[in-house]
Each structure stands twice: as structure tokens, then as C-alpha cells.
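Single chain ahead, by itself, as C-alpha cells, in the form predicted on its own.
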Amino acid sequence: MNTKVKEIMNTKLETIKPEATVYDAIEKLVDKRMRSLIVIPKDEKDVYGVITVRDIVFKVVAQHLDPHKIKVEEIASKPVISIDKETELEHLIKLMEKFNIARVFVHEGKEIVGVVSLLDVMSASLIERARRG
């Protein structure tokens, strides 16, 4: 498989500010039917983070915390694991396995431009097999 990450990445990304509440994140995730949001850096020295449905369920809901009182930055993961858009898909798969993660963000320079999930990888594999016959 000589597929590049840029060929299968999903460019539909949603962001949230670090000072937003977890409740704001829940509303956005439910409204957009997404599983994660990019947490934008606070300033030039900061890095991108990510908040996922999993973070919210295990760090807020399961702990019986009030999502109106918890800020996104308190539970977001930083830095995001990202990969250059020109990277081969095989390397991406090894990265997902090594870190036991379901999605990897894609960067171009310092900007996050996409995301690749396990489902995207599986779909690309099926498409490639179909092309080979």
C-alpha cells in the first residue's frame, strides 16, 4: 500500500477554545456528530490539543463533575499526535498501533489540516483491494 496520508484524511475538523466549558464541547460534539475537537493553542508558545468523547465520559461524566464548571483545557490531551500529510499510510498504522490510538491528526507545517481514523484506514484498504481486483 503506497497510499499517502493526504489521500485519505478527513478535512472536516472542528475546533474549540481551551477556556470553553466541557458543556460547550458536548454541545458541539453532539451537534456536529463528531467524536473529537481540536483545542486551539492559547498563544504562540502553546500547542494544539484534543478533547474526545472518551475524555468527557471518563473524566467528567463518570466522575459526576459539572460540565459547566470544567474547562476544556483541564481535560484535553496535549500535544496532539500528528503526522505530516505526505507520510505513507504504513507509517501511520504503526503509529496508531504504538500509541493505541484511534485517530491521528494530520499537519501541514504547523497547522492541523486533517485527521485519519481507524475507519478511514480500513476503508482505504478495501478501496485499494478493489482496484487491484
Contents of the next structure:
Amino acid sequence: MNTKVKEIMNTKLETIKPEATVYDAIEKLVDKRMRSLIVIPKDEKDVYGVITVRDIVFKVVAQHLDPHKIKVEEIASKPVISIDKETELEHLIKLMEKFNIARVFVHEGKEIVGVVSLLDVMSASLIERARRG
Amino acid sequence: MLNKIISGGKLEKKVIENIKIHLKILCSATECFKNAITTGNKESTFCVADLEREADSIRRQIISTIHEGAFLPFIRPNICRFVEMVDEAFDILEDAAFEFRYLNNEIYKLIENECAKIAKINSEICELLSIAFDSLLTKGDLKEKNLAIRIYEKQVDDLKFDITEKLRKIDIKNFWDGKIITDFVYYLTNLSDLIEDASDYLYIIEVSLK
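Please move on to the form predicted together with the partner chain, as the form predicted on its own is already shown.
Starting with the chain above, the whole complex follows.
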């Protein structure tokens, strides 16, 4: 597969402030039909983080904690794993396998510009197969 | 598969060649529309109407050749229906191109990225339909093409959702601005539905020939 990450990435990204509550994050995830939110850096020295549905279920719901009382920064993963938008899909798949992750963020310079999920990779490979005739 | 049924008859070959041309013209029309949308050149959308006229004449030839006696009678309605579905795709693309010329730029700017992505998918989905038709003739894996078309259609659906979400947030002060943008989005996002239906129909034709 010679496809590059930029060709299949989803540019629909939603962010949340680190000091917001997990409940705010849940609302945003439900309203926007998304599975993860980018956590904005607190200051210039800080880095991007990510909060996923998985984090919320395992670190808050399963622990019987109140999502109103937990802040996003307390359960978010940092730094976010990201790759350059020019990376080839083959490399992306290896990365997903190595870190056992279903979604990788895409950066252009220092900015996060998209996200690629396992489903996107599978769809791209099926389309490429079909296009080969 | 279809080749086996036609047994090399002249009329049948003519129909098949014309369907291939019909599909190639659809690919050219969607490609031309994609270029117009990505460059923002409203004037260049006139190519869609020109190609639609060309395709219309090919469609008439296909239908009249079928009525002259091409193919066994049981398969004729199926082929005619497939050709009509492709023709509907031309019509909807022409409508999208027409509305595009009258869009209010300020409103359109909000959904420009999503529309460009849909235009690109429309171009690729038509190319896949053409490949799918070829595989019907060569006994290729039509099911695989059908699945890829469905994946594309789902992507258009997601983009349509994003567009609707953005448009609902703005105030429309002029009736025509609202009507034109709504119609444009409808036409742009419905082309993939028609292609999906046409692809399903190809699959039905294949199954009915087994």
C-alpha cells in the first residue's frame, strides 16, 4: 500500500481544556459522535494529550467515580502519539500494532491536523483492493 | 459473466461498449465537477451539462439497441434499469453543478472543505462503478467492488452529517440562499446513493445470471 496517511485521515477533531470535567468530555463525545478528544496544552511548555471513551469507561465509570468531580487532565493520556501526515500507511499499521492502539493522531509541524482509526485503515485497504480491478 | 450470455452477438457487443462509454463519461463529469469545486471556478461547471448531453445520446443508443433485440428478453429490463440509474446520476450531478453557480459564497465557505471531499469521493465512486461493470464482464470479484462503493457511501453520509450540523447553526436571511444551499447539498450527497443502488443492481444482474 503506497497510500499516505493524509489521504485517509479524518480532519474532524474536537478539543477540550484540561481543567474541564470528565462529564463535559462525555457530553462532547456524545454530541459530536466521536471516540476521542484532543486535550489542549495547559501552557507553552505543556504538550497535547488525548482523552478517549476507553479512558472514561476504565478510569471513571468502572471505578464508580463521579465524572462531575474528575478533571480531564487527571485521566488523559500524555503526550499524544502522533505521526507526520506524509507517513505511509504501512508504517502507521506497524505503529498501531506495536502500541496496541486503535487510533493515531496526525501532525503537520507542531499542530495536530487529523486522526486515523483502524476502521479508516481497513476501509482504505478494501477500496485499494477493489480499485485494482 | 455477461459475455457468456451475449455469445458474441453484434448488438450485445454494441450495448456493452456503449455502457462502458456511458460510465466513462460519468467519470469525466464527476472529475470535472470535482475540479470546479476545488478550484472554486463556477464557470467550469458547464462541462457537466455538456457531458450530460453527450451521455444522453449514448443512453438513447443503448436503449434502442436493446429494443432492436440485443440480449435475451429476461435480462433486457435489468440492463435498461442499470443504464437509467446511471442516467439519474448524471441528472443529479447536473443539478448540483447548476446550484453551485448560484450559491451564496459566504454560506458556502463554511462547508467548502466537506463539499470538496464529497466531490472527490463522487469522482472515485464513479470510477469504481466502471471497474465493477468491467468485472461483471470478466468474472471479477464484483462483491468486493460493491463493498468498496458502500464504504465510500458511508463516508459521504458522515460528511453530510457534518455539513448539516454546520448549516443548522447559521441564520438564513434570504429564502433563495437557504433553498439553493439545501438543494446543492442534497444533490451533491445523493449521487453516491444512486451509484450504490446501481452497484447493487449490477450485483443483482450477476446473481440472476448464475
